[in-house]
Each structure stands twice: as C-alpha cells, then as structure tokens.
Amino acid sequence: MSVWDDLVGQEQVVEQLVAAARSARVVLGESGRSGDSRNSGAEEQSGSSGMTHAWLFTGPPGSGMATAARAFAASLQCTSPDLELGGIPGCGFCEGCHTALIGSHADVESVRTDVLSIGVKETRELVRSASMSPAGGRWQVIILEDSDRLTEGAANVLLKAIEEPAPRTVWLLCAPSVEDALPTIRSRCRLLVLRTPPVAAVADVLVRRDGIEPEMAAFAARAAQGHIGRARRLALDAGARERRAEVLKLPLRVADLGACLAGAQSLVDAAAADAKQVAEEVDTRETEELRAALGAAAGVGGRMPRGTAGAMKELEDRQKRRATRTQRDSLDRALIDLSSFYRDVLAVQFGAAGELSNEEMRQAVERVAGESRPEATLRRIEAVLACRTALERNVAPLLAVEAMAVALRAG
C-alpha cells in the first residue's frame, strides 16, 4: 500500500505528483544536487514534472483534492531507502509517510474549517506557522483544504505569503475550480485538475478498502456520482440512503402548489435530519474531550471547575456555526442527487443506453420522461441549479426550496 492508492481514478495527476516529489529530492540535494524551494524554478520551467512552492489543486467535490494534496505532502516527507533504488516516493510505510497521513507529522499542517469562511486572524496564523524552517529538514507542508472560503482580506495575507516564499515551505490549496481563488494566487500556482472518479473505481475502493459487499458498493458509488466520501457514507448508513430517498421523490409531489409547499418542507426537513446526525456526532465527541481536559467531575454533566465557563462557550458557538454550514451543505447534497435525477429524466427522453445514476429509481424517471419533454426537463434542471445559487447568497433556504419546486412543476 502507498500514499496514492486512495486517490481513485487520477492516474494523470499521480504521475505529475511523483515526478515533482522526485524533482523535490534533488531540490534537497538528495540526488546530487541542491537547493530550496525558491530554488526550484529552473526545475518547473523544464517542464510540468518540476518541484515548486504553491499548488491548487481543483476538481468537483468528493474528486479527491484533500487526499491528494496529504499524498503528495507524505511522499515529500517520505524516507524509504527505496528511494535511493529508484522507488516511488510515498511508499505508505516510512515514519514520514505514516505521521503524514495521520496528521501527526511535525512539518505537515492540515486546515479544513468546518464553519463558512476562513479569516484574517487564522490566515495569519497559518503563515507565521509556514515561515518556521522545517524541524525534520525537509519541506514544511502547508495543506490548505478549503481555501475558496478565504475571505477577501485572508486572500490577500495569503498572497503575501505565497509571492515571498519562505525555503523550503509548500502550500497545497484546495479548491472546487480555478475561478475560486483570486487571479493573484492562482497565477502562482501549478494547477493540477482532478477528475470526477469513474463509477466502477469508486465501487471496487469500498469493495476493498471497507470490505462493503460488491452490490451495495456498486449502488453506492452509482448513487454518489462518484463522490467517495458521500458513497461511502451511503454504504454504511441505512439512515442516509431513507434521507436520499426522500429526496428523490420531490419530482413525484408537484402536482399543484400545495404539493410544491410540502414537498420543498419535506426536502428541507431530510435535509436537516442528515446534517443533525452528522453534527450530533462531532459536537458529543468534542464536548466530552474538552470536559475531560477542562477537569470536570466524573460522570455525566459533572461539575465543571471554575473559570471554564469561557471556553465551552466558546466551543458552542463554533459548533452553532459549523452547524450553519453543515446544513447548507446537506442541503446542496440533496439538490446534486435532485438534478441526477433530472439528468436520468433527459437520457431516457434522448434514448441513451446504459445504467442510470438512479436505477433503483428507473420506473419514476420513465414516467417522468414520459410526461414532459426535453425542453421541460432542462428547465427543471436550470431551477435546481438556481436554487443552489441562491442558497449560496443566503437566502432563506425554505424559501428557496419552494421557489425551485414551485418552478419544477411548471417545468
């Protein structure tokens, strides 16, 4: 097993990422030659295999961009004698590429929030962290997972950082496309586009690496559309696939306007119900961890010591927020399975052979296909995808809901 075998159907970008971390060895001088990461510009301008100090890594969500940027960052760290035989960097055993993975490398910092946006302050942070030279010599790797959630201003602390580079320090940005990140940055950047993985390798990943039976993985991976985390999350929660389910019967309810009504509440309510779950799980497992290390007594809802009050404060109020946006992001969820389902409608009304995402669905797409045209199904598909930007500008999401279903039953 390496560091790359989870990052699924992306042959072309492994083969970049191996060839700079090789190109990174003889940045270190770890092949006759040296130098540092400022260095390396001789070495990218002979071409795409060369090492540098900032990448963007792009692709549609559940693509793989984080998995790909903590492989790349475990195969810099990667000390396998191998190496000195020619092998891959990243071969998953080393101490390096082991605390990389893990998250417990001491020159490997990994940054995902889980509340809207990144700011000024932490950006801050995040760069003083990246001017320190590296404890264990190498390359000091900066994993920045959602970084088209910088506010303006952390945008621009950030470009700071990336135009003087510190030696031997590697930002890894993440973002769903170019058009994320501000022209500045990405023009220092190598990009590097990631695909949406193919169904059937998305499938035999779960197959192998959750021992999920091959039927349910297939279902899973064909439902998902690709996105591992969420076929994954398919696979092992009954609870998830209900919700899913519930979703997908919305283009069955809009027969009138009362109906419109309902359905988009009922939307709304799955929706809520998965991003509940989903928080319930973080929020006991982090309030009990900072009990415990805040001292409280024994038991449950123990006495807490005084002076404390502050910090669960705090965690409560980062956990409403993050709360905000797991929400909006079920939701989302729940509008990319709707417009599957709209795609399914168009290829049966064009004819087009083959499985459909929503097989399991096949009979209700056949019946919508058969009630409508391909004029009405592309509006249909142009609401859900309003209703998307919509919520991205905040606006209520209830609200939003029900103009898009609204909008569907006019088609």
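A quick note: this is a predicted structure, and the numbers were derived from the prediction, not measured. Numbering follows the first chain given and starts at 1. What changes on going to the form predicted in complex with the partner chain:
- Candidate list Met312, Gly370, Gln327, Arg186; rigid-part hinge between these two forms assigned to Gln327.
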Second form
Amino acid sequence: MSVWDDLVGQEQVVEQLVAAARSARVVLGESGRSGDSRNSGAEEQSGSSGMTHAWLFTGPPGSGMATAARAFAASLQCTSPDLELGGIPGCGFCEGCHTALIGSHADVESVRTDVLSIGVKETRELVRSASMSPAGGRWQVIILEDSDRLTEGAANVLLKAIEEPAPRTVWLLCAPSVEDALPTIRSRCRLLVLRTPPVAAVADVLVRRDGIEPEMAAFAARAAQGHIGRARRLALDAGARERRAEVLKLPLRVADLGACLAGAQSLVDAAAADAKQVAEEVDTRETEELRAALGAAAGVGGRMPRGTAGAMKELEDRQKRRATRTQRDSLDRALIDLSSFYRDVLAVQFGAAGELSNEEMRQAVERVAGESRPEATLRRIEAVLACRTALERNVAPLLAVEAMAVALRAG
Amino acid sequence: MAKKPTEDLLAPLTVVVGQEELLLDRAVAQATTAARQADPDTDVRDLQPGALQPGMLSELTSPSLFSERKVIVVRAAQDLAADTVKEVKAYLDDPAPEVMLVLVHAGGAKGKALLDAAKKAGAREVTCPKLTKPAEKLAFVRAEFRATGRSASEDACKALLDAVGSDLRELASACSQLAADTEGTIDETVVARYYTGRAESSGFQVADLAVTGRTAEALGQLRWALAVGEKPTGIVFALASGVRSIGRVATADRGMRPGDLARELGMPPWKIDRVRQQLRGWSGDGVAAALRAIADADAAVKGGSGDPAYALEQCVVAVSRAARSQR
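Go ahead and give the structure of the form predicted in complex with the partner chain, now that the form predicted on its own is out.
To see the whole picture, the full complex is given below, headed by that same chain.
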C-alpha cells in the first residue's frame, strides 16, 4: 500500500507528483540522484526543478483533487528508509505518510469550508501561518481544498504568499477547473489536471478499499459518473439511493403541469430536509459546546454570561450559511442525476454504444427516448444545466427548479 | 375603538390597551380633557415610558396641600419593572381619592398580570387595536371627516387612503387639512387637487394585476412599488407565488372538498377561492412561460443584469401576456 493507491485512474498525475517528491528530497539535501537508473523516466525531470512551491490541482468534482493533494503532502513528509534505496516517496507506512494522510501532521494544514465561501479574514490567518518554518524541518504544506470558494478579496490576499512563500512552504490549491482560480493565482501555480476516473476503476476502488459487493460497486460507480465520493455514498447509504431514485422519477412525470410543480416542490423540500438533518446532527452539539466553553449555566437554555451573545450570534450565522450550502449542494446533486438521465436518453436516441449511467432504469430511459426527439433531449439537458447556473446566481431554489421542470415539460 | 359616550370619563382608573399610537393618544387626551373640564386646576402628570421609578407612585398619589384633582398617565405600562408593578398593584387595592390613574398598555402577553389586576379593580377599558384591514382604515377616514362635520364621498376616502398611506397620524392630519381648506362635499377631485400619487404599493398588488392580465395597470403599479422603495426581489417573489398558486390550483383535483384541497395545496380556503377567480385566461403553457420569465427576472434582479427595473417590466409583461394565453 502506498499513498498513491487511492488516486483512481490518474497514472499521469501520480508520475508527475512522484517526480516532484523526489526533487523535493534533493532540495532538502536528503539524497542526491537517488539510486540507480531504474526509474529514469521520472528521474529525468528530477533535479530540483521537479519541485515547486505552488500547485493547482484541477479536475472534475469527485476525481480526487483533494486526495491527490493529500497524497502529495504525505509523500513530501515521507521518511521511509526505503527512499535511500530508491523507493517511491509516499510509502504509506512511515510516520510522516500516516499522519499526513489522517490529518494530524503538524506541518500539513488542510483548509476546507462547509459554507459558501472562504473570506479574507480566514485567509489572512492562513498567510500568517504560512510564513513560519515547518516544525518537522521538512516542508510545511497548506492544502486549500476549496480554492474555488475563495472570494476575490481572499484570493488577492493569497497572491503575495503564493508567489514568494517561505523557503519550505508549499501551497496546494484544488479547484474544479482552471477558470475557477483568478488568473493572477493561476499564473503563480504549476497546473496538474486530473481526469474523470473510468467507471471500472471507481468500482474497483470501492470493492478494494471499502469492501463493497462488486455488483453494488458497479452500480454506484456508474450512477455517480466518476465522482468517487458520491459513488461511495450511493453504495453505502440506502437513503441516498432512495433519494436518487425519487429524483429520477421526475422525467416520467413532467408531462403534467401539476406534477411538474409538485415534483419541483418535493425536490426542494428534500434538499431542505437534507440541510435540516445535517443541522440537527451538528448544530445542536456545536451550540452546546460553545455555550459550555463560554461558561453557560448547566442544562439546556441556561443563563449565559454577559457579553457572550456576539459569539453565539456568530456561530448561528455560520450555521445558517452552512445550511444554505448544504441545501444547494444537495439540489445540485439531484440536478446532476437528472442530467445523467437525459444523457442516457440521448445515448439511446442516437444508438450510441456504451453503458448507460442508469442501466437499472433502461425501460424508463427507452420510453422517454421513444417519446421525444434528440433536439428536445438536448434542450432538456440545457434546461437542467441552466437551473444549476441559476442556483449559483442565487435565484430562489423553488423558482429555479420550477422553471426547469416546466422547461422539461415543454421539451 | 370602544368609545361609549355614556361612559364615565372621570373614572378613577382607566386602562388604554392597544398599539395604535394615535388612538392611544386620543384616548388619553380624552380622559385628561374631561378631568380638566371638571376642574380647571387639575394637575396632569404624563409619565413617559420608563419615567415611573419605584417609590414615585406613592409620592404622586399622596394627597397634596391644595387637595387638587390629579391625573397620572403611565405610558408603556407593560414595560414597568417588577417592583413598580407591585406598587401599582398595591395602589389599585387602595386607590387615593381625587386621583385618576390612566395606564397605557400595549396588550399582549408582556405585563399581562398588571392589566388583569387593573381590569379586576374595575377599570374603564379603552381598546385601540391596530387597524390592519383596508376596510377599517376606510372607516377611520370616514369617521375623521364626520368628526369635522364634513361629508366626503366614498371615492374620496379611498383616494386619500391610496395617496397618504396607512399611517393613522398622517391620515388624520390630511383629513383635518382637507376639512379646513375646502368647502362643500369632499369628493375625488378635491382630494386629487391636494394629494396625488400612491404612498404604498406592494409586490402582491403588482402580482394580482399581472396574473389577471391587466398589463397597463400592473406596469403602473410596478412603477409605484419601485418608487416607494419595494425591493425588486420581493416583487419577483410575489409574482412567483402568484403564478405558482395559479398553476397548483388549476391542476388540482376538481372533485376535492375545499378543506382537503386547502390542506393539499397548503393555502387557506379564501385564497383558493381568489385564485380560482384569477384562473380565467390561463393555460398550462402560459404558466410554464410565466414561470420561466420570472426565474429569469429573479436572476436579473440579483445582479444578473444592469437594470432590475427593466427586467421586472419585462417579467410583468410576460406574466400578463401568459394570463391571456387561452384567448
């Protein structure tokens, strides 16, 4: 097992990162040209030029950008004795690899957000810590898992730090596409492009890593269309599968206006319920913890000390923003499932070879395909994508989904 | 406004309950004026909210050397501190002669104990609830004109309400102004000479006009709504919920009983009836087109376009066109 195992179907990227990790060792002066000429392919780009201080990982959601970044971080911290013998950095066993992967390494900081954006305030704090020397004497790695959620101001705060970081600091930014990063950020980073992992590879990793039945794994990998995290969730969570099936009933019912409106309502309600579930799981505990930390009287609803209302309010605001984000994400997933359905319809209409994402719904897909023309299917896919854009622009969710549903009805 | 002329305005204890400022003031003024009429030397103490401190009440109600009549007005009695409430209650059990106590209370749950105690002590009660329904406001305007001894036409009262808005103080002053400045019957043209325009216009009024296909009126109302500072997002929301309820009521099962239907759609029965009246002229495709136009407008007013007002106009036109799509 090595840290690269979880990177599904990204051989090219792995090769590049391994080379970089080797060069990083050269920079640290831990080894010269390691070993012999066995791995000359990677060795050629080596020297110290394989390593750089800022990387931008891009790729479709779920292709494992954050996983790649974390694996790279681990390989930078790898202290395996095998390295002296020409082993690949990132053994997965040494203390450096292990702690970096589980997130407890002192020099690896992973930044992600569960709200809609990362603001200037948090970013300043990050820049400050980036200027320090690594505690372990190797590399200080900062992973920005949601760098597409940086506000413009926050991204500008980062510029200076990314351009000329402290000698042993490495920035790893992750974003779905290059366009999601400011041009000024982009130009300061080395770009790594991950591809959508093939369905078979995803199914394989589900079986190998999570011990899921091969049949279920194949279904989940197909349905998730290359999104590894989503595939895992579909395979493990019956509720998620049920919700997905519910969403996919919509295309069969859109002929009737009443069903359109009711379907839109239930879609939005389901997203709201998701958000509420998350809120119930996390919010109450968070609130109680903060209350205890601020010295509230024991018991629920106990009296708060003076001057703590502000902190409570801040937490409440954050929880509210998180609820918005959760609701939006859940709606977005539903929309992607919908578009996968119409993609299948189009594939059937054109008689394209290859597997359907919704193989188990082949009958429904064929029915819709028989009832409409490819032009209409394309327009419907457009409508689903337009709804995603509308949600991004903050259009009221119910309204946006309704507009989409009636557009699906029109075909 | 339970003003009974036979009531004893000089009752030793009066509670004025409600939240309509103007009416509260009037009720208090009525009591103090009556007291002054009975005895010109009456000492009126009008205690603003928070002015009544512990200990003050017994000082105020203790007999004075000249044994003059006293009126003590306590404003915002619901906000009194617990200690002061205790004092007031003690006073209620043992009222002083020649003292009129007027408690102004907002009603509601806050400070309810004091209100109940006062009622139990046999207080004269004047209620001044907020006027919320248009009909109540109309009645108020009519009563204002009648009080000044002038006759006003129904249309004039409506026009005045449209132009001045629903603030009672402003309405009252507008009425007295009109009564002072004009002669004869007050009709629409007289009102129009002094007051024009529209003080209040909401997105829901725009939506009601648009879904019944009255394009011109809807656009006019939209302009007023924007002019009085309605938020574009609110107007879009009103349009969306208008069209949404059209779609849902139109597609609902006709055979259902009104109560079940209301539960199914999550709307009150009166609203279903109203939406049914708006249904005429709508078609399924009309609802679809309208919803899409509204969704576009929502994106536009949330920063998608440079001119929210234009986007809204387009949207209103699209909705009212859809409202006539069947013809």
